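First, one chain by itself in structure tokens, the form predicted on its own.
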Amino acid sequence: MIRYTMFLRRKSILHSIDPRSKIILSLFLFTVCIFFNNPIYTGTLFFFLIISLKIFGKIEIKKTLSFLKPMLPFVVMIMLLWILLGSEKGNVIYQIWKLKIKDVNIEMAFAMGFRVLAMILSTFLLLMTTEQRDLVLALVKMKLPYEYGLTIAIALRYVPTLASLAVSIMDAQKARGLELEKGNILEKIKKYIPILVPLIVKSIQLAQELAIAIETRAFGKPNRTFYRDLKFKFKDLVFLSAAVIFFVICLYLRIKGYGVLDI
């Protein structure tokens, strides 16, 4: 089943917070992920986000991991590149021909893996707890032109849509006897052609349907009005204050040199 949005309806603290506060929080978390390159710190941040979604968003850990699953091949590829082509420093653990696997590169591989996953989760936190219409309205309230806000919302919405569609196509091709796991790298690349072609065709169809839907709703007409309005409440101020304090603490740790590997 293809989901056209990542939003999960729950009665939770994160769902009740103003979308503008969650946008700022996501930006803070995304930036904090860049601060550290130590696997202990990035791993802690990753698990902190998963637990926070469970406690404050009432989103099951299994559901969160299901959204991350399509991103795992990309994360694994980044980790392998760091292990094989990372820093020249460190002690050699194992050598394959001219490729040297070093302890520092393994640490960096896990650090980068957790960093990418945490960066993805910092965005998913916003998407899983905010409806698309509220996200667009929040961006407009933050003085972003409506056209740009809608473009960002559509882009974020169709990331999980295309990922889910790709999984569906892969399952359908596997049911027809396509073995994606077997063969060398070149053979595997060729086997992904039957997946990419229908994915591209379906993406074009979705784009055409979206264009028709936008035109039927008089997109681009002046003096746009909104059915709903956003109001900043006291709990949003408390939420933002906690986010700022968390960001300042992480920035202080980074300035003091904590959570940084010498590569």
Partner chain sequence: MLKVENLCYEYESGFKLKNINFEVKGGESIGIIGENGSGKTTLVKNLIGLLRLKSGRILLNGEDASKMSVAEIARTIGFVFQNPDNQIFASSVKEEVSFGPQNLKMDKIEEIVNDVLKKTDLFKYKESHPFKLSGGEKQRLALASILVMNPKILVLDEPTSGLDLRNARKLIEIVKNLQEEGRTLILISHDMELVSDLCERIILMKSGEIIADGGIKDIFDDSNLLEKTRLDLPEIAKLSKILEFGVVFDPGELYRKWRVSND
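Between two forms, the rigid core is defined as the largest C-alpha subset superposing within 1.5 Å. For clarity, every value in this text was computed on a predicted model and none was experimentally measured. Numbering follows the first chain given and starts at 1. First, how it differs from the form predicted in complex with its partner chain.
The listed residues are 132, 66, 226, 210, and the one at the hinge between rigid parts moving between the two forms turns out to be 226. A two-part rigid motion is described between the two forms, in which the smaller part turns by 22 degrees against the larger.
Give me the form predicted in complex with its partner chain now, not the form predicted on its own.
Since only the chain itself is given, any partners or molecules it might have are not part of what comes next.
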């Protein structure tokens, strides 16, 4: 079954925080991931995020890991590339033909693996604890023009619709004997034409209908008001201050040379 959104409804601190604070926190975390290339630091950051999501977001560790699972091949590939094609420095601990596996590259592979996972998690933290409409509203409140905000909202809203439409089209074509799994790569690509054509046509029809629907509801009229509003409360200020302090500490450590491998 298709998962339409990453948002998980829970009653937690992270869910109740103003989405603008969470956007800033997410940006801070993402940047901090780039600061360090020591596996102990990036690994700590990764586990810190998982545990924070459990404690402050009430999101089960199993659930977080299930979201990370599709990213694993990508992470493994990065790690392998570091192990096989990393730095020239370091001691050779194993050699296969001309490929030398070095201790420093293994360290870097883990550092980069944890870094990528932590970067992904810092974005997931925002998406798992914020509803799409709140996210878009926050972006608009952060001075993003409403038209762009609506574009993002529509794009997010129509991901599930188009995914479901693609499944319906695939089902309809399979019922006409289309076997997508059979054949070589070129044949397989060709077999997707009966799926892509109706999908594109329907998407254009949907876009046209949507354009008419929003125009009939006075889209583009200036000085619009909002049904929902965001209020920056004291707890948001506390949360944001903690995020700033965390960022400053990490920046200080980085400037002092902590958490950086010499390669």
